[in-house]
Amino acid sequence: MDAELSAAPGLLEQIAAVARRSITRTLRQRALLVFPLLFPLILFAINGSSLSAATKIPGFPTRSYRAFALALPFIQGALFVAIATGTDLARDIETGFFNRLALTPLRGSALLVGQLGGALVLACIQSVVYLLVGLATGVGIASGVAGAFVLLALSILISFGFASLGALLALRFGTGEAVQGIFPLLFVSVFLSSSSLPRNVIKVHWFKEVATYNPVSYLIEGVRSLIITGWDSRALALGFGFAALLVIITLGLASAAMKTRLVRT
């Protein structure tokens, strides 16, 4: 028991050291901060005005398409977090940084969790900015102030899950090009979801089926429910549930991949 307690601070110190490096590197790369923020907001502005007629469809949940569309930037931002995290980690692998770490007592779990520190900071910045932009454009939060904090928590959890996916891809493939090559597939998963229309008003059968079985739909709907519905326990349970499942699966697989990548010598 005493040995475990004495080892714990060492692990935490290792995580903190790697996290500081990851956060510093993220903040120094302005492209990682600016582009992931601007691109989803540009799409939000375009969709919010050009698709406003969709609110006239019977069964549409709100009269403001801007409020309906605000959930999408949170998910798109999470995809950019995944690519940024995976690319940075792949760069460390390509430059031999991982090989040098193999000669140190740094634990693989500390390296993996600490490496996600920069992603967590980026996710926090993005979530706050998207929420503020939504409020500034007249979007109300039906769940109130408390719901806004829950929205931020869900958004950050989703981003952390996608960041873990980016880390997994980097550890499995080892190159930034491979990680970036997955990006179009991630974006397709967003567009084949309930991102543009609620599932109950989608008339194309195959599209509705794909959106129903697509986990991304429930991530979006969890965020969206706090904005336009209020406290929808089912939507929130599914949103948090799928986000947590994404974190558990990707972190578990990434930890296994780390063991094979970080070979001790």
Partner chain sequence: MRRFLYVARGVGWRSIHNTLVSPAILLPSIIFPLFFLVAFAGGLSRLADVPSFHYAPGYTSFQYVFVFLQSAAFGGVFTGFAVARDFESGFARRLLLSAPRRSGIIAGYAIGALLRWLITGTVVTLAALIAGMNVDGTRTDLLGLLGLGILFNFVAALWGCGLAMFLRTEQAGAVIQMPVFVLLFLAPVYVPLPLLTGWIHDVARLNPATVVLEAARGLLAGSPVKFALALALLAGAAALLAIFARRGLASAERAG
Given for the second form:
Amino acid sequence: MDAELSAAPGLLEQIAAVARRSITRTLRQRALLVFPLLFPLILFAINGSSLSAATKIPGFPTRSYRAFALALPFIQGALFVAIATGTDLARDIETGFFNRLALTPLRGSALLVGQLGGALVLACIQSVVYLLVGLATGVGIASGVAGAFVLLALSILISFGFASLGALLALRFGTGEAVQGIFPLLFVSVFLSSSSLPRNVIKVHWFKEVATYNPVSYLIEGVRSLIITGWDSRALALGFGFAALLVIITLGLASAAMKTRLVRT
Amino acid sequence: MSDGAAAIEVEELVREFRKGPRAVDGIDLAVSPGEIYGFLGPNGAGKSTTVLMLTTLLPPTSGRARVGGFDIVRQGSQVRSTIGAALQEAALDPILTAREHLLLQATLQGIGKAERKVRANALLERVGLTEAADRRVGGYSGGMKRRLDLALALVHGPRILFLDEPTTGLDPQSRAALWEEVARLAHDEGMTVFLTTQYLEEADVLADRVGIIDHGKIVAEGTPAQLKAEIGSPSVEVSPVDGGADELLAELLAGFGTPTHNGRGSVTVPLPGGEAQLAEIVRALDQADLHVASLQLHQPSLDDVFLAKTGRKLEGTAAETADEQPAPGARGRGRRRGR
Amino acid sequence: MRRFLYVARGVGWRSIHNTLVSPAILLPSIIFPLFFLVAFAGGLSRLADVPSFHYAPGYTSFQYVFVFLQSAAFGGVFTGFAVARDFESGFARRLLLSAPRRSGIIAGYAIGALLRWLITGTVVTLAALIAGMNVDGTRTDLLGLLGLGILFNFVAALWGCGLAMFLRTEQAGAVIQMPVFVLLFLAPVYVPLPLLTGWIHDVARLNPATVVLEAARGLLAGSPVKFALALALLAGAAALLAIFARRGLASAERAG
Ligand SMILES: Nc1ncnc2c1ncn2[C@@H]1O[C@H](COP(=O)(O)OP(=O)(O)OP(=O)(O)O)[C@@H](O)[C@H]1O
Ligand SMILES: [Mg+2]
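Target state, the form predicted in complex with the partner chain; input state, the form predicted alone:
First the chain shown before, then all remaining chains and molecules of the complex.
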């Protein structure tokens, strides 16, 4: 069964082909691209202003709520990447396109990585747009130009982790509904974090607890630290750490699910 | 069929679904190289399940099968490189074009860059999609999708082709065109074709041999002619001009076999000697000066075979496979074309 | 008129029946408002400590009113989704064929929206009470609050149905939802209007939803403000959107 690999020339080329298709799909469904891009920005615009009174709370870490709020679109964008990736893959499974791929000599993990290519492109586009919008609305990046690149890297890593989660759900359950059904849960997990207020100023005790145990808080705080604090090694370590953990776990489970799904003999 | 290496060999193949039926319940079959094997059965008979197992996409519960000489369980990748498959759902991506589909498929099959383009163009030409090649598949008609599906199955030049209900939902022209192409692949290129269908006519026209599957078991197998012969002889139905003459008619026809009255004055009699006996009947009627309004020859059909083997009719297909032709008109439709 | 009521009752019954028997439809419409209540009233309560934040009953009550109105609006919007789905599945065509008075169809969907919201509204209210919300308004005030909610729900339902009938595809969902969402969030959601600064203050000041929100918060606090204006705005919106919905229906009729 493993002899096929040497027999199949250009494994990388094959992954690239699957990725190219995935990217083509992403770019051709422009309507689907716009909403995920716009929605977090609308929320950012509204909440960035509506909640500016929050900066008057004693202990609030910055004078500009907009700067504080800019971290959120990156995370919300990642959720949309998860949904888009999962839905795309689930559709392939539902239509049987997946079977077509399964009949080729391509290996499961390669197939998965290729399928995530579109997600990566989506993540890059989104992250850059969010960053530019932030800069255009007068948010300064405390960690400077280098920090902006680190921010993009972190954001893309997070999106990739969520994309693998979407892929995992699609592979596990094989339907688009299952993927979309998880969206409210993800959405809630973002809200029950330090997304709107820093943890130290959240008043309701249980909420603070939930936000502290919610890993999403650390993803947001990692991104946010680059914007409002500068180089905060603790926040960055936690942010990158949880993002990497997310990628490792979801990607690992997704490739296992891919193997089960590809029960070809 | 047992002459040397068979292209497809199946022994005692079983597939059981959890909480489901025994979708495939111990089938045996063998298909020789270059043969078109028609796998005929109603909805839910187990056709697709069999195809999925033979194409290595679904592991069997028990039993053995070899495709192209390779074991479907232990030598999956070799099997896959030998076969092409167009599964029941035309599994296409609506957002890609036909050409993109072909190039992607060719790449994944490990075909070199220059060769990919050549093959894509040749296949597009062959299935008549050259003009539509750069349009997105989402806008294709059902027939175009099926043709692209076939082209995709052929990209890597497989020796054995699996087609799961390739013509379901197609109009008669598209269906005939697909039949022609499949016949050409088998007869000119020596490709082995395993084709499932719910249409008796399709199996009849296209297949060299037919296996009838019902409830996961093969209930009959043979060439269409053999199967029909097993059921018996053709029969002829005679309707006299004078509706009251049926007694006289029956008496006359009793010389050929046991006549049955159909009401409205017509009488049917079997022709154990085949169609050749038709002339004798016409002569006898002529001598008795009995004027005949119509004379209809009934060929036994695979429908009759199915009825005889399962006690049921193959639903929904009776109308288009009714094997009735007015006689003594010649067999103008040429039922077994393309051989 | 009898035929109108007959159609309205039939469509309304089906709409609420579908909601009740399929958790996939009912649960999100209950969980989302609940969740907003938790996230806003719980997570942001510290905002009440900002100097010059004045709302006597407290932050939970402050946010409850927003979520109450939001759930009313979304009850209507979700009905728009259902209409779009009915057009996609062809069921709506059957309705058009069989209904003797077609405007009864809109009324029926609106009734469905109302019943659906009564369920979610009750759940949200109970949750807020459990979380310790203070209610300072009199019984009459609360009746007024309920009235505002019902009218708001009706306005949103007319909007959702009308647009769904114009567009007749499930993709219409985002188009129906977005304006309502934006309108609501361009009101003083988290803090009272005077605490808003910059562009959002200017927008919120002109936003009719702000009037409704402030009136509703006033009623809950027992110190009504702008109630008549809010009623008038909602009634005006209902009248305009009723025409819009009727046009939508006509467009669906023309399309067959
Ligand atoms: N994944 C599955 N899980 C459970 N049962 C299944 C599964 N796939 C098929 N079956 C069952 O196995 C039986 C055979 O199905 P199969 O798809 O092989 O039939 P078919 O002959 O291809 O029918 P059709 O003409 O409708 O395509 C059916 O009863 C079907 O319900
Ligand atoms: Mg089938």
